[in-house]
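Below, in structure tokens: the form predicted alone, a single chain.
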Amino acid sequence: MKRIDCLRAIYPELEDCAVVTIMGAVAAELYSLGHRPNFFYLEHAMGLASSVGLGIALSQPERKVVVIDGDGSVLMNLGGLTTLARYAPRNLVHLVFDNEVLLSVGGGAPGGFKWFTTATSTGSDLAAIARGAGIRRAQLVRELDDFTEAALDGLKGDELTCVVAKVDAEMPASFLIDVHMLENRFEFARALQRMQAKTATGGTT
């Protein structure tokens, strides 16, 4: 599969998520399918995108909360896992890109050097820790139409939900995000607020 493909099938369901990225290529693909003040591409700060959708998803239980990840940031931060099963949040889907390499730093390139490689590429199993970990829902996916069917039903169930799909490592067309990372942050939260006004008024916001 293509990352591009998979945030293209599901880009269309996002529009009244909370959605937080890891940073570098799959913040820039969501971005060049067009940018929403609910996306936060979360840069600089590797391994916790799961950890900042949480907490969104615990203050806002009635907001599907989208965490698209990598399986470099996964591996960073395996506590975050143990942390959602605990707490479990209903609302939360943890989209899991496993492109087996560090992808964002050069890994992915012709003749990329070994050492960027990541365990995912050795045979861990990040679907398996994660239910390892205690979240129930989490499957490991390899085709699209599969992907696709796994991300929806997240989105429309009422259960944590972790995908963990298997994509080529592949730069995206750009790298290009032209949304200043403080304006992000400010915008991003005025977005949740204006979605908590709405739901709070029932939709009259």
Given for the second form:
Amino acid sequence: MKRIDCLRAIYPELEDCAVVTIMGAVAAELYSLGHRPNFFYLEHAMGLASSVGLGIALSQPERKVVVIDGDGSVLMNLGGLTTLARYAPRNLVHLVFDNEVLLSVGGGAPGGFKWFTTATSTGSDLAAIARGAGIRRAQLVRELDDFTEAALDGLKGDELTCVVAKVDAEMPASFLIDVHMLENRFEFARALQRMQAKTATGGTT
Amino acid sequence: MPVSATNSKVVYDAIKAAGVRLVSALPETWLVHLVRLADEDPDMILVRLAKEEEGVGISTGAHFAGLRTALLMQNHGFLQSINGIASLALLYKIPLLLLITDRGTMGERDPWQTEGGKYTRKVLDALNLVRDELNRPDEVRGKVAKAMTLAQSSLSPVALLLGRDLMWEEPTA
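Now the other one: the form predicted in complex with its partner chain, given that the block above is the form predicted alone.
Starting with the chain above, the whole complex follows.
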């Protein structure tokens, strides 16, 4: 299963969501499908994407929040899964692409990232960890159809959902993101607050 | 309980007056009343953390969504949060109101607090964060308001150290 195919499958559903991604391949591939102001690419601070998502979800309970995470990042903030479970925001979907390596580190040579395996390569099961943390709807998927169904269920549902997707460890076609970090940060905040104002007034414009 | 309930209330009221709607916290003795006050306040979102660095992410998300926040942490929790502060708050220009209990300084009885206490200010200074100290109840409201104003205008973390004289009441023998 390829990340980009997973992203393509859910992309049309992300229009009204607040989307927070980790850095590297995930951010670049989502960007390659077409940037939107409601996409925030957290270009550093590994592990905190889910915390940023939780902050948004608690602040705007009417907004669907989608965090697109990775195994390396989740492993840096396993405690954050317990915090997510503790508050269990019904409007948050946590998608975790598990390629079993720290791919975006690169490794300095073609395929060098293959030396940077994470503990999911030796059996650590992030979906089981998420369930153990208290996230009731957490599942591991290996096929695109299963990913699409689980992710769309989460997006349309009303319960904290975690989907761990085993994906190929493949570099993205490009790492280009032609939106400056600060530009992205300010446009994202503006988009969320504009969307909120619209919701608050019940307006249609 | 020698943690000052009275002065904790003064700090909590100041946070509320500064417009804070979400507080993240990790338990620490000096914060017991502040956490309780946040928990009992139906207008406050309290997020209890597993580790303090999460609070940087949560406050970032809340800021994007338009909410003012405060982070309650011990100085060792601040030390634990450094990468989040550098690689998220400072890198992305995120306002944070850091309320940090100033453990391990003059009068500290817990041996385990004494090492980290020597670095709190140096690390704040190394990060170039503006900081001030809260030691008297009469200065709390003004300093919290000004710290929030600066955090919002500079889009940067600002730190207030909660001092022993404010937070701790020595039992009279």
